[in-house]
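Read the single chain below, which is given as structure tokens and is the form predicted on its own.
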Amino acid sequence: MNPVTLEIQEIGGSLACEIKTLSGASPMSCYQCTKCSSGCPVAGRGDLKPHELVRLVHMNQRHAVLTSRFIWECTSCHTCVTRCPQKVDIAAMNDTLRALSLSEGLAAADIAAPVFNEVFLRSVRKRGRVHELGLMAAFKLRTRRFLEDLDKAPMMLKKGKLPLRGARVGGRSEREKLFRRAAHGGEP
């Protein structure tokens, strides 16, 4: 028996089309059964549940979607996709929504994920890998969350998890080419 995928055509708008084009995920296939939300490990933490986010996309509520905390709190565990009878890839949608939120300057200032992503990628770009101590120092300075997790530092230092000097990997020019290519959507 072949599964059938339904796609809602009438509601949508430019946001649903944009998400489908950029992510490959089809938000208009969602018929709001809420199975994604009932299995989502972060649904209780966010301002929205996965099915509510998709519904806002259906209703073309761009500002509400791009300012949502949920798009940043999603761990991309794919539980929603696994549970969805329509296989709507909310994790892929969230990747696209994060990028749109950043490009339009709509990510809330108190959300740390964009800062962490930027600091992480800068470390990888520069060194070829992450220098954990440098990453955490830069993250703490940028977010001004100086005392969060401070109690974990002695144990991590003792176990060698935060080396004072981080390793470097060769091939910096190749990495620069990869980062430039990624910035241009994969085009050489």
Contents of the next structure:
Amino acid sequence: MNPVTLEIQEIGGSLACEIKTLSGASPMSCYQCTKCSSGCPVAGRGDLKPHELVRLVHMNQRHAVLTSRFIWECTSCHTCVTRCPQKVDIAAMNDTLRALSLSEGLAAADIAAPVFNEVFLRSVRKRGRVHELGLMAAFKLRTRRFLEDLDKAPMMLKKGKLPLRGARVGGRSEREKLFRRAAHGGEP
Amino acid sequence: MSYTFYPGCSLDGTAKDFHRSTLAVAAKLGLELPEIEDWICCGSTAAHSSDPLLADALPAQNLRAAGGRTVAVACASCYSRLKMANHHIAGDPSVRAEVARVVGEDYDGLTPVRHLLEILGQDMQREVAAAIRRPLAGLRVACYYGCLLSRPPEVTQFDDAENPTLMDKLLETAGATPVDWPHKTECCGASFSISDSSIVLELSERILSMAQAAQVDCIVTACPLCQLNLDMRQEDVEVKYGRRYDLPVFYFTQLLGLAMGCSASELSLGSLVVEPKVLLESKGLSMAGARA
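Having seen the form predicted on its own, the form predicted in complex with the partner chain:
Zooming out: every chain and molecule, the one shown earlier first.
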């Protein structure tokens, strides 16, 4: 096996500290036993395995971490933290890293999860609930993936799994305020 | 018995069959499930991937509205988010204060949250056993729990994190034969069903292939995302990986309902993508009156 060569930018804990403050996860507790990577369902797909991501955090490799595909392919299944002998919460860490990667413009353009999250939350903000048919349509419009899953919508309509009209819950202006306050850390 | 019900968005759409079969089983058991008034979405994956405060605030608003009564949840994703919010809010006064500022009212994080599997398998075990009319004799089932019910265990405190058996015991009570298999809590790819289905196909292939190797007649689920991925995408998996499964994927409430004598229509068996007709008839269980 070829050794991995890292260009060390800086050794130290600034990224680890940031992660700890924002997510409560303690990446520095990791001793690289690789149990997380053994159980991770997407470890074989991505550019990184979970224990490698944590090691990059140890080495403060901010750019490599925030541009990795792994943080976006994590399914939040929590197998890693459930089995970790040191209880390093990689799932929570990835939530934080996704937000940092987005705010710093470092997520690859073809990663669709942020668009999905955005249209999903817009539906919740407006209606109070998610209308799945509307969500799928909005997602397809935004990502221009018109040909994907063309057979699914008619089949699901036939099976009664996609009501045309979604429910709406009252209190929209209150909900708007709730979303705004959440975005501003509790301030109005 | 009565619990305050939080159905969640999927149960009004892609998991309408889960909703109908839940209510059908509840009716057989005398279990009342009045909904939380004006419940809103829990935020699901989208909220916790984007904004941790919103991810706690949306569940908090719902749990507060339950007025301290125990909340019953069917969807595993909702269950996980409600439990996670309780864990954060009850465990950290600063989170509690922040969430109170966002929601506009204080919530203590102490409203109990129970999944239907816990309610039927622990709180109402005796009632379930007494309601079985048509045992599912000879039906070999793989109980599939997915990720979100049992993980992380400190948060959900659901059964055993690596080898849950609540669903297995319920299906056994219903006369079926649950098999021991290793993929009970593997991940199906969850909400990547829409944003990157290649992940779902890869992960679901492992689950379907393992269930097939365990020589089961069908898979039983307790989560709208698990059911949708294994059922609706089963054909896509077959095409991509050159396999043939033909494994019906039920909600556990559908099979319990069948054993309790509910009709196929009450259980929405016609909504399943992989048709269960041949299988059920081979076990002497009628599909008459099935509708979507």
